[in-house]
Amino acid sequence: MSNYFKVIRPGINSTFQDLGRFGLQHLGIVAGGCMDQLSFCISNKLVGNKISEGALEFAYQGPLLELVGDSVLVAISGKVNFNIIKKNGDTIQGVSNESFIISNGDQIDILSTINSVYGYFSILGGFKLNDVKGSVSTLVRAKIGPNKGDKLKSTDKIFFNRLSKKEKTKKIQFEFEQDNIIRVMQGLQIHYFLKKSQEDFFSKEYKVTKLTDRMGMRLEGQKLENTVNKNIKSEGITKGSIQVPGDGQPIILLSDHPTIGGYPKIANVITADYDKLVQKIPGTNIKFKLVDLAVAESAFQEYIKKF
């Protein structure tokens, strides 16, 4: 018997992701990968997979899926509102960060994320995905990855590996960090900006705008005055870099960022705060806190203890 999920509704920006495709940035291919690493890894831990196993990432609204095949252990991580619709029509309110078993003909209706952006859907044994250069992350703009490098569509079937491993449900207590303080380190071109603009950047709030996706997050707030040059020679850039184009409004580069960029960078988000950042919905006001390398490294050590 074939085992797959029938995609009835694809959801918003639903793609297969893992921890990323590394070592190719010099060829113009960004690492990409899941937006919120902790939530992603939790989804795999809930079903007993290795934490790097490919999962389905969705934003705001997830897919409506129907199981065709044998019963299977699955999990949804993040802050997510979803229902399990049994084959007989009964509807059960789903619980995030807790694995559960669904059977042939059951549906999972991922209605929305709750005051957050991204959620993850994992399955015991993982999905049947073809890797590209050692990763199943989907880079939609480059059409790289499983599902022909594209988002889910309503005509798709999602096949998965069927394991004989005993299915055991579990739950993981998990709370998003609620504060809106994002710690950053100085960017390479921080000296391009007026001292007052530097002070404004680290003291005033910036609003997350709707012009935000997997590539970047546009912010709105106090204009930053550049007194040196509004452009630089293009250079390699990283996830979390905060560029400031000519309009003086910062842009935070996210997981699917370009591999090079020509705007001055005022700061860079530390790794430990990246997951918290990407879960901020449009309209949220955030503040930046300047930290040094020692603080960033200490925060990273605390961060990886959660995995």
Given for the second form:
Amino acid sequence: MSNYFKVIRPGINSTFQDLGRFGLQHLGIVAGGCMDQLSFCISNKLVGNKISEGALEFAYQGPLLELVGDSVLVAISGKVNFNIIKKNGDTIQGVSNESFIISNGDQIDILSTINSVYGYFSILGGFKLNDVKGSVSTLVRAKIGPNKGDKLKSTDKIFFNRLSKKEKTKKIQFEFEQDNIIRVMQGLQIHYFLKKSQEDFFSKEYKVTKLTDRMGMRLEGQKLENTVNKNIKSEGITKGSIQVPGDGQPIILLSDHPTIGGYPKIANVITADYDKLVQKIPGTNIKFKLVDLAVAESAFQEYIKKF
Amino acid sequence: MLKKISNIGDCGITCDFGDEVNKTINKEVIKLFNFVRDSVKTGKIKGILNYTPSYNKLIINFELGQIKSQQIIEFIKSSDYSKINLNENKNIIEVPICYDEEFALDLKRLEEKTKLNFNEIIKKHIETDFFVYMIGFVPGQPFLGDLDNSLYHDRLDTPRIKINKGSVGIVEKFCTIYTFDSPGGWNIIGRTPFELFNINKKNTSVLSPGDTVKFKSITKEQFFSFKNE
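Given the form predicted alone above, what does the protein look like in the form predicted in complex with the partner chain?
Now the full complex is given, and it begins with the chain already shown.
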């Protein structure tokens, strides 16, 4: 008997992701990968997979899936509101960050993320995905990755590996960081901006706008005055860089960013705060706190303890 | 000459070769890029995830749990990569181009601006050996130079919403080839049927930084009958 999930509703932006595709940025291929690394890894841990196993990432509204085949252990991580609709019609409210068994004919209805953007769905043994250059991350813009490099669509079938290994359900206690302070380091072109604008950037609130996706997060707030040059010679981009185009409103470059760009950069988000940042929904006011490399590196040591 | 190395956040560094954009500086960048890539491939340094050369900078991204920026900076500073022979991995790639007016959307405008006629513009373009400065923005898109200075022109005031894959555009002293249908503001002078980028092939990108591109004029019939291997 073949085992798969039938996609009844694909959700808004559901893609397969792993930790990224590396070593190709000089050919214009960004690393990409899951947005919230900690939540991604937790979904794999909950089902006993290695933490880098490919998982299904969803944003805001997730998919409605029906299992065709034998019972299997799955998990949903993040802050997610979802239901398990049993074959007999009974509906059970799901609990995220806790693995559970789903049986033939049952449906998982991922209704929404709660005051956050991304969630992850993992299965014991992992999904059956063909890797592209060593990764199953999907880069929709360039049609790279499993599922022909595309988002999940209705009528898709999601196949998975079936292991004879039996894994028990488990629960991971997990505290989401709720504050809106994002720590950053100075950007390469910080001196392009007026002293006053630098002060504004590190003290005033900036609102996350709706123009936010896997590629970037556009912010709205006190205009940043550039007194040197609105453009720079195009240079390589790093995830978390905060660039400021001519209109003076910052854009944070996220996982699927273009590989090179020509706007000056005022700051860079530190690794330890990236997961927290990408989960901020439009309308949230965030504040940037300037730190140095030593602080960023010790924050990272704290961050990896959670994995 | 490598002028300085700075941190970009906690998991990136930039090797800065100055502000100018010319082949001499870009060749220095590519030399260091080749050195870092070889060092990663031969296991001389661990934890490096990506290396991105551009006109005058090399950006290196690394895994913070594996290595710290200070270790990479010391590795680069203590290495003598100047001896790498850039010619060893320099390929010359012939790219077919059709300058038919169906594809050369901006040739008329360029004729007016440059006071050159259609054939003179094409001749100057085709006689240039283009150096691949960098690849990126989107997968496989090359930034080539230097164009004959009589063809220098600014970007379009209003970028087009869609430029077809394969379109060849010029801006200032640079030439690019669109590898995906995308928006863009470059002056389009022709189109190639040659697929420069295919993620499913072993050799994903036909071009690499440091290569040379020579364009070869083809007819519309040749364009439509062209087969990518």
